[in-house]
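Have a look below at one chain only, the form predicted on its own, in structure tokens format.
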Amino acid sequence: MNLSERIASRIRREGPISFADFQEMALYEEPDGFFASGGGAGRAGRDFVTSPEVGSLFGMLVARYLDKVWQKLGAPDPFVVVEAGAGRGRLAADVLRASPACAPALRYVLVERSARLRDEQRERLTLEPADEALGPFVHGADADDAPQSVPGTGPIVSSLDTVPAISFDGVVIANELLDNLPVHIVERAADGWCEVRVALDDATFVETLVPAPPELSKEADHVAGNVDAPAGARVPVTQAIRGWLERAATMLRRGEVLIVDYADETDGLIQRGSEWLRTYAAHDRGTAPLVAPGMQDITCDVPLGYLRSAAARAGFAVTSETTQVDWLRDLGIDELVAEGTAIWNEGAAKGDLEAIAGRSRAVEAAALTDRSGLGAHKVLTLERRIA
């Protein structure tokens, strides 16, 4: 059976399923879910462009951010960076190419569910076994001494299909990840919340409304916050974000979570109808979300109020909240563009690769700071400290 047939078979067995279950299968089920089959970020032959795919400038600035956190933590060695939803490894490759000061201490772990995308990571990165990136390297002088990692041996890069079950000092990166986590959809009724589920009409996937279960209604109230949602208004309930943050909290002993994503306040989501739920395929908007599962990305703007609430419940403090434009400027994007222009001016006559790369920084910066596009992304840093 193909993916549509498997989803239909499940609905016939179980009855209407949540939109979150539909999205989970459409995006991630092996072998023909959208990401499982190799869809996603990139240029030619791909479906949409994320900030790392614009060029190497974004990775250079993320490297600067990592150095700031590393210094703030007292330059720990090892310094672990876990990139969730790492895709083809483009961001990791650019971070390493920038030669950050933390590199000798760096253990960079790419987490990617898609086996196909993990295979593509090897085209641009030298990957080591996970136990070398995360585990001890040598035993102490005495047999009873705990194993110790060897300092100054980074960067070491590894790849996993799920977040590692360790505790570390470092950073967890979620760049355009949360918008792809499965989302429940609820609609306000006169007497509470209804859940939008996916049913079958012959062989066609259709929406149906059912009373929302108590736990989902409770989370919907967290999304709504102080906003009085009118009857008929729909909001996304991203319970998977709460679970993801709780897992991040179990990993992160000291350090930060960096979140970069499409996001909006609840009143903005309500005003936009259902525009916060979109599909993409082949660098264009896709069809309706219930059409052609596995053939298009399904993405949902992150409800900011719920994200803040979920972060607090997981034990994080929101230490910074801004736009991608301002975050990149604080990290020195204008300085890097000016440096690139100088490199181009000095090497233009030769036309060497370094000069061409320098010239491209201005083009990349324009895309990364476009307030009608990538520049409008919200950037949040969450801090966790355990004494």
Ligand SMILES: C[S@@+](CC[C@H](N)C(=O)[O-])C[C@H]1O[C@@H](n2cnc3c(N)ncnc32)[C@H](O)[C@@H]1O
Contents of the next structure:
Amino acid sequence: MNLSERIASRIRREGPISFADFQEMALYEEPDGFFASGGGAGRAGRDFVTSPEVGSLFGMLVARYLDKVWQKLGAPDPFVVVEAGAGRGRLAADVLRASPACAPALRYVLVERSARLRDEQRERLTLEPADEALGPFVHGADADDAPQSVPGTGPIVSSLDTVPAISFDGVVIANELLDNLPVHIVERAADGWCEVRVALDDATFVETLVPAPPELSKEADHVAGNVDAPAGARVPVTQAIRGWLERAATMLRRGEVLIVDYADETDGLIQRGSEWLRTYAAHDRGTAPLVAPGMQDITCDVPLGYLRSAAARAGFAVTSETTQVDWLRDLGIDELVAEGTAIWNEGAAKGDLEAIAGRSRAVEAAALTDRSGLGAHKVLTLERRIA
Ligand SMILES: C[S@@+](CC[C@H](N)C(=O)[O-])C[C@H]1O[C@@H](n2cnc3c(N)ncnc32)[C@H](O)[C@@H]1O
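Condition change, the form predicted on its own to the form predicted in complex with the named molecule:
And the full complex, kicking off with our chain again.
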């Protein structure tokens, strides 16, 4: 049975399923879900371009950000970076290539649920076995002492399919992850919320509305916040953000969660109808979300109000909230572009690789800071609230 047939058979068995369940299967079910079959971010032959896939500049700036957090934490060793939704490992490779000051302390853990994409990470990274992700340990003089990590043995890079069950000082990064978490869709009715479910009309997937279960209605109220949603208005409820943030909270002893994604306030989402739910394939917009499961990405703007409320409920404080363009300016993107131009001017005659990379920084910066594209992404940092 192909993916469409498996989804159809589940609906025949269970009745209409949530949009989140449909999306979960369409994107992640082995072997033919969209990401499970190797679809995703990249240039030629891929489906959409994310900031890391624009070029190396984004990773250089993330490396600067990591150094800032490392210094702020007092230069801990080990300093653990968990990159969730790491795709093919482009960001990790560029961070390491930038040789951040924290590198000797760095344990970089890529977390990617698609086995196909985890395999592709090996083309650009030397990955250590997962049980060595935190590097070598030595035992204390006393048999009862906890084992101590050996300092200065980084960078150590490893890859997992799910977030590790460890607690650490460091950073959890999610670049364009939350928009791909399965989302419930609700519609405002005169007397509460309805849930959009996926049903079958012959062999065609169609929407059907049912009264939203109480737990989903409660979460929908968190999305609406103090916005009075008119009857008929639809909003996304990315409930999976809650679980993800709760796991991040248990991992992070000291440090930050960095979230970069397209996101919108609730009134913006309502004004845009259902435009916040999109599909992509082969660098183009795809067809309707219920058509061709597995053949296209299904992605949803992150509901910002809900993200803030989920963060607070998981015990985080939002410590900064800005746009990608302003975040990258603060990290010194203009200075890196000027440096690249100088490298090009010095090496242009020889046309060596370093000179060409220097020149391409200006083009990359224009894409990364484009206010009608990647530059408009929201960047939030979260820290654990001290009780
Ligand atoms: C839009 S892509 C972004 C990839 C990469 N971060 C980038 O910016 O190029 C989202 C990735 O997150 C992965 N993903 C989705 N949910 C995940 C989860 N719960 N844990 C780990 N990876 C996940 C997908 O398989 C996909 O590779």
